[in-house]
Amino acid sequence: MMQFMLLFSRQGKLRLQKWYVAHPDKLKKKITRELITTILARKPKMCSFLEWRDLKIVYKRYASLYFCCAIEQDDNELLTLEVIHRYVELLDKYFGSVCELDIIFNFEKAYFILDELLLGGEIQETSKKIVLKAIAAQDLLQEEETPQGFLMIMA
């Protein structure tokens, strides 16, 4: 089972975090800081898997973002790498070539897409088509709930 997923920039700024195991906030910050420092210090040609405490860390860099997952010792690293890649593919489809700014300004959508893909640290849906349909349905629902007058004021 996946313990948590972190997205952070090359500069070490945390952009998204999803925890599937409860930890106190202080410990989360310590874990995050320690992992970001460790991963950023690694050379690009080094393996994307590392042993850390009693967990395995699987990470992959896409453009300026690092996608990092912590899994249990008996979980499959390659499957986790595929989950990361699937998440990036879904973000790409939704945002049209996702970038760090898409995550910063639309973090609620990034969380929603992640929640459609993973549930409780386990893969929920493998079909990109089904996940994208759920996201489109949610977007439609959100548009219907937003009053038109409010949109006119914002413009």
The other form holds:
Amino acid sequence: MMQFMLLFSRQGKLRLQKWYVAHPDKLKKKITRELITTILARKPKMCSFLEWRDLKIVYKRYASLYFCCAIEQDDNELLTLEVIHRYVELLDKYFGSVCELDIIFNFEKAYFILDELLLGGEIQETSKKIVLKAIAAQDLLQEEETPQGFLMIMA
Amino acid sequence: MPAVRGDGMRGLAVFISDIRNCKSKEAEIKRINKELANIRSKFKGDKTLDGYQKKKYVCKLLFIFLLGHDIDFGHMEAVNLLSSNKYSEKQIGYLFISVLVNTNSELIKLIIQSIKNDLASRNPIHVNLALQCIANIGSREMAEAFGNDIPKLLVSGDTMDVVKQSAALCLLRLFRTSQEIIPGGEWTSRIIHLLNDQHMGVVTAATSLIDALVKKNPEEYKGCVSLAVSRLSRIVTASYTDLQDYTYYFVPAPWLSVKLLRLLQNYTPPAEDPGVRGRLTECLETILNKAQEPPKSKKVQHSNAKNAVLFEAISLIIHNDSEANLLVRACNQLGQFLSNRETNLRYLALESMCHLATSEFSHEAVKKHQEVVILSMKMEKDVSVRQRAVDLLYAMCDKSNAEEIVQEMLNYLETADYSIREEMVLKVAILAEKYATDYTWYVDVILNLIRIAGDYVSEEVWYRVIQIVINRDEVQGYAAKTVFEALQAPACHENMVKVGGYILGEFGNLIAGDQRSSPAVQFQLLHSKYHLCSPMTRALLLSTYVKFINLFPEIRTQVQEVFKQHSNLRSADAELQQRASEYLQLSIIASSDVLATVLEEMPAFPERESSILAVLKKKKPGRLPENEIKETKSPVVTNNHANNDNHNASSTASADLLGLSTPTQPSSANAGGLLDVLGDVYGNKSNNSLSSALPPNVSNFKKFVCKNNGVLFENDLIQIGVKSEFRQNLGRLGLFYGNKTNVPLQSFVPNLLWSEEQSSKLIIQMKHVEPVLEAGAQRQQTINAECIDDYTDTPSIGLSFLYNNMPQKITFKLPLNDKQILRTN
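Next block, the form predicted together with the partner chain, ref. the form predicted on its own:
So here's everything in the complex, that chain up top.
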């Protein structure tokens, strides 16, 4: 089971955090700081996996963003890399060639997409088509019910 | 500003831009505080906010929280959003709750109703939102509130697939917090049969759930095995076009395959039915075959997905540990990865081969790769990969290759990363001991370890070499000669001085015949290091010196001079001062006979498992590769007994290997690291002399310094438990006498041992007890204590009784330490 996923920039700014186990905020911050420092210090050709406490960390860099997951001893590292990749693909399809700014300004969307892909730390739906369809259905619901969206921009 | 999709919240986008434009941390904090004040006033204001505004502000709070700031308001507004009839508002409410609300929050009670409503909605999107929220929080309250609904949702015929998927994983999450929520009976088979579902997404989610259920109750869910094998078989034989969107970069359903392979690792053997077992073997062979086919794509995603399945299959093969053919094949295929250009694959292959090395079927096959693994240890750029190589060398080591592997590890140690040195030292020490056919080799290896990586040689390692030298006559002369030579190096590590000092003190006589290592030379050599050493090492050397007086009377005056030096006799370190003065007196007063008795050679240590192994296990729980081949009985006893074995404490008083701690004082039991190191516990020092001649007595007086209940004393006849409570200067004890025999204990009289004078400081009253304690019976006695003034001693009870007409006497201390009464005072 995945215990948490963190997205952070090359400058060490946290962009998204998803916790599948309950930790106090203080501990979360400590873990985040520790992992960001550790991973940013690693060189490009190094292995994408590392041991950390009793967990395995799997990370990968996409442009300016690092995606980092903590999984348990039983979990499969290579496939976790592909969970990350699938998530990136989903973001990319949804935003249309995604960049860090998209995730900053639409962080809530990034969460909604992640919730369709993973639930409770386990993979929920691996089909790209189905996930995108679910997100599109959500967007459709919003557009139907919020005609004022347009007016707000004008205001 | 990039385009905003869906219904954009312009205010939010402006705020985010502002934050991004802040030039400094201070400016950012200022901007955030301004926004927080604004939101707070909006929430508190008289004007009722509409849903959109609420959503926008809640979203801003969420953003501020994600920047790392604490948020202490807005929760109620978020809760209100849950019941909005607009989906976008509801969704933001749920997001806020799942990110910010902790499992134990009071708020959870408030949101349960909203979640219930959404769960009952006809719109699957709403249902899923509710399920995601339950899974995200996953608390006990959630399990209680929804433990009934979710299983129904999961197996009901008219639930949509997307909802089923979420329900399966939601249930899994709740199961992890409250194991009792899964209904048994007919549900079991319905859940198992989800493995046959048409929809791959449902099967994938359900497999995760079933895996967790199986772990708790393997018997009940046994039926999943044959279903899982059939499903796996269909996937591995499918072509990549068959599974459409569930094919990932030309690999059919890698996620489901891995989950099924994982599920099957819960059973040993994986399948009882020979037909099913045969089918599984076919699947595994197919996976191995497919991995050898030329890649269908150059993309790393293809290779990762394919190899993820391969590694999981190999895990299952290792788990089964029965098909020699598969194990050897797995090993060969992993061997190819060892020189792959992908670092990730090399890392995983090294890890997986560690497990293969522990199987009797593949151990030899792993050994064939020794050269490559040694190269990995030396040449890999990434320390975590080098670490894996070290692990594998450790795992593949046996009698046939031990000398070579140990030598290579020693060579590498000179340049090894600091982060892995300590572990390597432990591993080398263990291998050298385990596979030593000639103990001179062992001694050489350990001394080399100290020379190369002295700082990383922990106490356990050098204690161990001393234990072994003392227990083996044949190596003592060699050890003495070797340490003597090693000590001649101009700069040698303090650990070397410790080992050298100890060994020469015991066996220096064996090399004293040679003029080059005459007694005086030995003494001067050791003493030349004395001033550079820490007090602990000096204390050890003082003991060596006094032993020299016994071994070599001719240098007695020289040694006495050293004891007499101000820096020793008046040392600021109490231990050194005491040793110097006591040893000096001993050397002056005692006759040579007495000296010879007192300073006799150490007796052999009891044979036990190396404490080094225990340290290594503790260092990396869970992942350490064993240097054991399964199914072959190893000569090493497991280490469990070392920790539990406090009955032997007195017989292993030798645990105080170096005489540096003072076990007679109760307080030292926890103080000296030396005691812990050897894995023994001082349990029964305080009362041995007073207790009856019956075998093992355990008196646990000391633990009551910080504990109120427990067993105070126990032997074969009787157990005495205590419950105590303290209020200010008053204490009340309940003593429970339990008769462990099958005859009554007669004339049973507990007497208080507490003088008149002491009673003026601590008044103790004891209730009377019946003089007969029936077989198997327990009797309580209440004791009241009142502290009047500071007192120093501890009151005791002298208990006398007749067992089969044999008088017995037991004395034990009452847990009425002054600290306890003062503590609460």
